[in-house]
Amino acid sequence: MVYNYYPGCTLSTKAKQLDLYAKKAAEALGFELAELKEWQCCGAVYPLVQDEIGTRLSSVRSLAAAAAIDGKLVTLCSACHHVLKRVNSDMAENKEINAKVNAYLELDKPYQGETQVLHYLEVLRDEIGFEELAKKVVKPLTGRKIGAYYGCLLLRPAGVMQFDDPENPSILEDFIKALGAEPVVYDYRNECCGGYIALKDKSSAQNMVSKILTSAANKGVEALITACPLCSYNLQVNAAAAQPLPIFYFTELLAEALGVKEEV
């Protein structure tokens, strides 16, 4: 199975491990991520102004390109996934935005939001299946206590993202179980790490990160996994006085359990 793949900018620079291990793991699981040609930055932040279309255009170009192939588009970065899925919803539900974007882009075929935007974790859960994933594990992560850090962008707004229960998600815990490790549920796993506020108000970001890491450590978490490069950065750089924990991209543990991490 071949999936159209939107990597986003950060996975080519600061978050290379998220991308590389995902590709190696996909190969071990029997599917391929085929990078879209000439993709452009999604903008990193979803535009809240409803009469503004400029920052939606690059996302729609990628969505339309995927629609022209097979109608599915896989992402890894939480921010890219968030932007692409919400813009896709705009194109499907907002007639004014749809008309303005299509008039500007002059695509061969007007784009109506028909692409299915999937996060890599949704591919594992819904298309591969965690039970099948568990069968492929050759180096189970037995005895390791892993905490899932969701952050904000994968889960909210729930009506659009439709990723998991925003208040009590389980997809990452189920993923951890499939790898043979022990998932540890803790407070603040689905709360904000501070996001881009860290650029302006570092102390506030440090306070938010401290709550996350302290809560995780108090529950016995030995390491955290995330799908978000910005979350990874904040959890490591803004730890301040909090108890530091190893932070991994979920694909790193996936590649390790599948026995392909050392090959990257």
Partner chain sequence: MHLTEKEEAAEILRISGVKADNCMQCGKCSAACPAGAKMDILPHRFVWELMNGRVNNLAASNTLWQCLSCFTCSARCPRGVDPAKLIEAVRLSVIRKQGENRLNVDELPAEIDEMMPQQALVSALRKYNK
The other form holds:
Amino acid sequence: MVYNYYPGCTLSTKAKQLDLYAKKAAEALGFELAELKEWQCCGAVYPLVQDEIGTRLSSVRSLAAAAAIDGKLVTLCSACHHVLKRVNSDMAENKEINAKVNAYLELDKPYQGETQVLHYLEVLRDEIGFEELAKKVVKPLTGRKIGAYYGCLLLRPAGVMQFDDPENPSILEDFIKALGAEPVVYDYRNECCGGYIALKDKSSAQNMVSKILTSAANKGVEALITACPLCSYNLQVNAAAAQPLPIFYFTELLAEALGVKEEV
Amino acid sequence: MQKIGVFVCWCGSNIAATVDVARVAESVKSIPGVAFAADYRYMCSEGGQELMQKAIKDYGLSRVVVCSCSPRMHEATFRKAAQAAGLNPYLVEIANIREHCSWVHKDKEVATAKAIALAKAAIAKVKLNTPLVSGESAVVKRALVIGGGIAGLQTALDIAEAGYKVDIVEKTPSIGGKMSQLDKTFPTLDCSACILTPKMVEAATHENITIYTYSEIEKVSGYVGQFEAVIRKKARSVSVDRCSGCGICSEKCPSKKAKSEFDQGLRNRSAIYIPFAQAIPNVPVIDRENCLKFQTGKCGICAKVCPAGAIEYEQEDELVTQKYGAIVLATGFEPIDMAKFGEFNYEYCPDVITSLEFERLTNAAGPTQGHLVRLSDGKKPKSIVFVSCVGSRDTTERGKTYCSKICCMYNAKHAMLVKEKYPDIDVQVFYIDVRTPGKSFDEFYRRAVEEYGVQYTKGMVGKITEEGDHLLVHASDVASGAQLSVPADMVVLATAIKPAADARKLATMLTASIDTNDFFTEAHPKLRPVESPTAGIFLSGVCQGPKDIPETVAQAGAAAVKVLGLLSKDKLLTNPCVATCNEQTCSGCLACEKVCPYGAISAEYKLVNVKGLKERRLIAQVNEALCQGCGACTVACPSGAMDLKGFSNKQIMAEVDAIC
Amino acid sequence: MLAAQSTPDKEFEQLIVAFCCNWCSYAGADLAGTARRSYPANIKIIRVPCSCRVNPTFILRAFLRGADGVIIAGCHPGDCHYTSGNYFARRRMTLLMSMLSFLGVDKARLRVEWVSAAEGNKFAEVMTSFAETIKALGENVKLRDLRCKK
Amino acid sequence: MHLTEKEEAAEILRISGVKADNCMQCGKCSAACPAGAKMDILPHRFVWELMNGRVNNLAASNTLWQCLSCFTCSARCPRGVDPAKLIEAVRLSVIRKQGENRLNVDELPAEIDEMMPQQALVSALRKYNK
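The block above covers the form predicted on its own; next, return the form predicted together with the partner chain.
Expanding to the full complex; the earlier chain stays at the top.
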């Protein structure tokens, strides 16, 4: 199986590991991530108002490109996934946005939101299956207490993202279980890390991150996993007074459990 | 030539403000057959009816059309009025120019034109109406009440007291319902069990009442006055006759891991169990899923210890068939599931509980003997937060759009009971609005604030987190516009209520209407609140909509009165709008028989007059007592022989022609 | 896609016939009235005991007489007052729709909807959306008996 | 063309696509807003002002710059109102005016560190700059 793949800008620079481990793990699991030829930055934040058309265009170009191949597009970065998925939903549901975007882009075939945007985790859960994944694990992470840090963008708004229960998600816990480790549920796993506020107001980010880390540590979490480069950054850099925890991209643990981490 | 009278109602300004009623009357006058047309302020009033009756006599009217509100509202009224003036009641047609016209259109021109079109359709139809005569059917003098909570018990008792037989079918092992789980009741704070148990005993000992517990309705057929229900008596595995209720079996039962349904899962029960001390009947039931004897074949201890030899492992479900004149639905409610509301941490924190769990926790007969303690560590809480509207007034797919109605009052009750017993516990209630209409209700709530010092904060709770050994309630204070983080040892969620899970299944079985929330629909929201639109089906208690105990009891009594009104009749008039077969054209193919849901059509050899010759042919025969008048057969009939009285092919075709 | 559609020279006066079953949809229409939920006035309701009472010939007759659309509204599946009438209606109307397609008439001119007695809002929404569909489809020219044209 | 405050509020509601009238002021959006500690106008209050046709004090509020678009408010609202979209609409109405950018490109180098991902820079520029 070959999936169209949208890496996004951060995965080519600061978050290379997220991308590399994902590709290695995919190989071990028997699928391939084929990078879209000419993808552009998704814009990092979803334009929340209806009259922002220009900021939706780059996402639509990638979505349309995937539609022209086989109609599936796999993402890894939470932000890219969020933006692509929501813009895609606008193209399918919002007549006004659809008409304006198509009028501007003049694609060969008007784009109607037909591409299925899949997060890498959804590929694992829905296309491969965690049970299958568990069978392919060669170095189970037995005894490790891992906390899933979901953050915001994968889960909310649930109606559009259709990813998991936004208040009580389980996909990452099931993933951790499949790798042989012990998932630890803590209260702040779906709370915001502060995101881009780290630029303008570090203390806000520090306040939020310390709540997350403390909540996780109190439940006995030994390491956190995430799918988002910005979350990963905040959790590491803005820990402030809280006890720091090792932060991994989920793909790194995946590669480790599949025995392909060393190859990177 | 027909002489048709057309009466256009103003309905005060309800119709007249949007429809030019005079113009409607004027414009139909020229239609052939219309002998009289007039408009009147209120056709349903005595004056309006007199106007119609006078016109029938003065003009020798043979047909009547009333342009007014929905026929579902006043068709019966106008038919009766016409009948009093000597006209067959089925020669009256209604043009619905209120609900379907004046109330949904704003432009007077447009609405008037539509009203005229609807009047013309009714005139076209009424020309083809034929006089119809109702048949009669007998009434079985016995009522069925589905549900043995306070609603069902009250309805059954009222019917039984009037001298009629009633059967109560309750799906759990005991009657009593949700009220038996409650500790105290608002606004009087009297003990729930103290007022309920006497009623349970009264019902159980009443000579006119038969109670089927641990039983469910399997099937219902028939119609008003003549229902037939099949009741499945689930195998109790214990003989009701021999058991003395001593309880040794439960005590000795080695399987004690099942969650007690009655205690909301807060304690375990044995596999053979009586749900609660005052249960009626006071006879245990074996929960076969958890019984070692049934699961492994080994054990059998209960049979060995039972001094009465009442244990019957070989018992099987039993089906009882019974005829009833009327059926009352009293299926009650249950709290919604908290699974979709992860932000309240109900799944992970034992000290976040629902209000019904709180009732069990404060009940002297409950799992803690009434001692208010935390489920996590058994310690007495120093502070409790109550959260209102959890899932109520929620238009997202997580919750219920309606107000659950009882929560504001029980929150005040719970808060007050805590303060009364433990003045040192801090109690805070978070609310969106406090809704306390009802006798002595607002006074009750204010007492919690003014006398007991319960802190009421307007604002919703957004998240509950665990911080060490206590909880942190993240809420907002809407009045001051601030965020609050309130430490609490226990949080009680006032969860929305929803109709019992089997309501939908019963609605389908009984063809009783149900709304989008699965509450049973009443025949009219104001004027017929305890009747289902389906004749002979009545509604009692929360299955019709959220209610507290006083309202439930009042409605239960009202439902009983309606049942008595029905049972006191010896005969009922049947709907004369039934199918009829034209023997001349019937080919005897019996396509009609296959689609009839009531088995009302049979085949019969008959001598038929064909072009002057008598011929013996197979003909479809309609049993008018069984036919309910749906008309399925009329469409299935390939020869067009089958027709429906009151909604005949010609009549509907005439309406189509008049409209198009 | 929208641009491909030609706009008619002038608004045509649509005519829509709605057959409503007495127990659910007619009551739903009543509720729409009680709740003052507006819908286009060119929808005229004919009361039938059950959606299964609607003979396909009534519908064809309406089209012949110049109706631009016909809608059958009945109880939700499983909720039929007569247990199974709406299932008959559904099957019959599916067949009628394919016949309409065969005749070269857009089958969207005929619609079957389930509206319960409690769904006043839905009744108004369904009628409004059907009227929009018919408006987009334009006048019923194909099936109309031109001699019936008023 | 100069809009009155009421017209401006109506315009905000239009471009946001949010039905603010569905709000019943329960305050659930504000209750657990992770950025609420530093907001001068909490989300429920923000919706309330717009429902009542007021926008001027919202445009001057720091809520615009504190909101992180984490959508916690949107996810928990029992009435399907989306406060995050309303905040974004007002924020845009401010930075679309000339000279109102909150973050300029030349300020960036001073704010970033070695580890900071591109995603943060792009997001911040999108949110604070037009």
